[in-house]
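Below you'll find only one chain, the form predicted on its own, shown as structure tokens.
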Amino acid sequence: MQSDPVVTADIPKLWLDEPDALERLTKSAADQGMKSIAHDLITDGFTVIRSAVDPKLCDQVVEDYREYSRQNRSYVDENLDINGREKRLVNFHFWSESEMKIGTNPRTMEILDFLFGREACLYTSLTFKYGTQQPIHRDTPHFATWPDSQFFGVWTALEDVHIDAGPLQYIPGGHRYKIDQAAILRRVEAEFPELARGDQLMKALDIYNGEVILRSPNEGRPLQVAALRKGDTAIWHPQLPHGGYPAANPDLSRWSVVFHCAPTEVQVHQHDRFFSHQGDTPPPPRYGFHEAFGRKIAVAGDVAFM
């Protein structure tokens, strides 16, 4: 059954971001390793939880999507990359029962509210097969919330990922710098007033993924390669630079699922809202709930290759 979204107002700023979290930290209750993980990412915007999933899981994923694609045949044919790649898949959480638990994990989970300081919710998911070697990037354009960074990435390694597979990449530290997307937006407005709306919002993304590419560097400390084995989960804050290391073989696999999460009253709104969505108050609801494994998770989107 679904449940209508639940928004409470006057959501503070997330806590690690602000100038105390270190000393907030201190002073908190949470066991060691809860705060270990709080600590990673207050300063490099980055952790692994080492072991977090049972491998024997993470082998049923796999199983389940190679059921899928068996299932599926012709839909997975049209979905190929330029390399005659499956692209990544979306919300296989719904389809698999196996990815499911790994996306609603107890000690996850309860690591989320507490970096939250609100219960976590599932909001959607990417299963890949292969590295997606994607340019270093920020996902808030496409998990914008109100308020900001109400969300974190939250990715399994499926098997142990071999350095020519195109394990993850990161700029630790990268996440404290601005950039005002609401100003690129006015750029774009003002130098391209012909451009139907929906072109001008995909140059402002355009501009701003361009900034981060050319920022990060700088902004932060030298690039780090995540070398992650089955069962290791990886967390990261929204504003992290972070991309896929080129793969040195591209027909090695590297399997593994990043879920989105956000506190179950905070919606998560894509690239449109991130740039032309003004002020505090929140956009209007884009979902509503159901529920797995005594979580949330968000009906936003069909099982799909994207």
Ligand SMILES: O=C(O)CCC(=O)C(=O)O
Second form
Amino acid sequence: MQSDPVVTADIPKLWLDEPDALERLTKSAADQGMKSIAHDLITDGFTVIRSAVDPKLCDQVVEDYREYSRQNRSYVDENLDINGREKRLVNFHFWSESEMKIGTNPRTMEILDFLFGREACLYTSLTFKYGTQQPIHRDTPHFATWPDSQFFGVWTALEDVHIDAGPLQYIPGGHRYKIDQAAILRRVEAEFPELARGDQLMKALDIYNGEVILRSPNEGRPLQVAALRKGDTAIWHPQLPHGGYPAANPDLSRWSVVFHCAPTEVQVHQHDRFFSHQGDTPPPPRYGFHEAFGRKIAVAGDVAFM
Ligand SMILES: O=C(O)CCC(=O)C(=O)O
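Mind sharing the form predicted in complex with this ligand? What's above is the form predicted on its own.
Full complex below, order starting with the chain above.
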């Protein structure tokens, strides 16, 4: 059964981003493991929880994906990238109970509750058979919230990641510099008044992404490649510049899943709102929830390749 959006006024800023975050952490009654994760996210914007997920659950997701492919052969074949490899599969947690179990992993969710200071939920997910080789980017334009940065990417390796398969890459500390997205949109509106609104917003996104690529190497510490093994979970801050390292052998699999997580009371919006919505009041809610394994799961799109 689907429930309505949960709307709460006056959610405070993410405490990890406050100037006194480290002080608050010292005073917190949280366990050492939780504190160490929060510390990493405050200082680096990235953390790894080793062996967070039972390897058998990881194997089962891969098996479920193979079964999904058998049952949807023509849809899979119609959705290959230019190199003939399967694209990213959105929201596979609605098809695979094992993937839903990974997304709602009790310890990970408890950590997210602590990081948000309120109950966390699942928004959407992406399942990867291959490395994405995605350029360095921030997630904020695609997962926009009011207040900002109420979001974490929560990525689990479903197999040991081979260095040649295009591991995750990120720029530690690169989550702190600011980009004024409203100013970018104003510039685009002034320079390209003839463009349709959707095209102006896409152009603003291109400019924003370009600025992240250009500035991140100078604003953060040296780029890191995450060496993750089956069952390890990484969590990153939405402003962290990250992506998929180029794959020396793009035919190697790199089974993995990323969950996009937010507080239940904060709705996640897309790049159109990110650039154009003004002020502190959030835009109207856009999705309700299912429930699974005691957690709220956003009803935000079906299982589909993208
Ligand atoms: O898995 C990867 O290679 C990159 C994932 C990523 O950048 C993302 O999901 O935002």
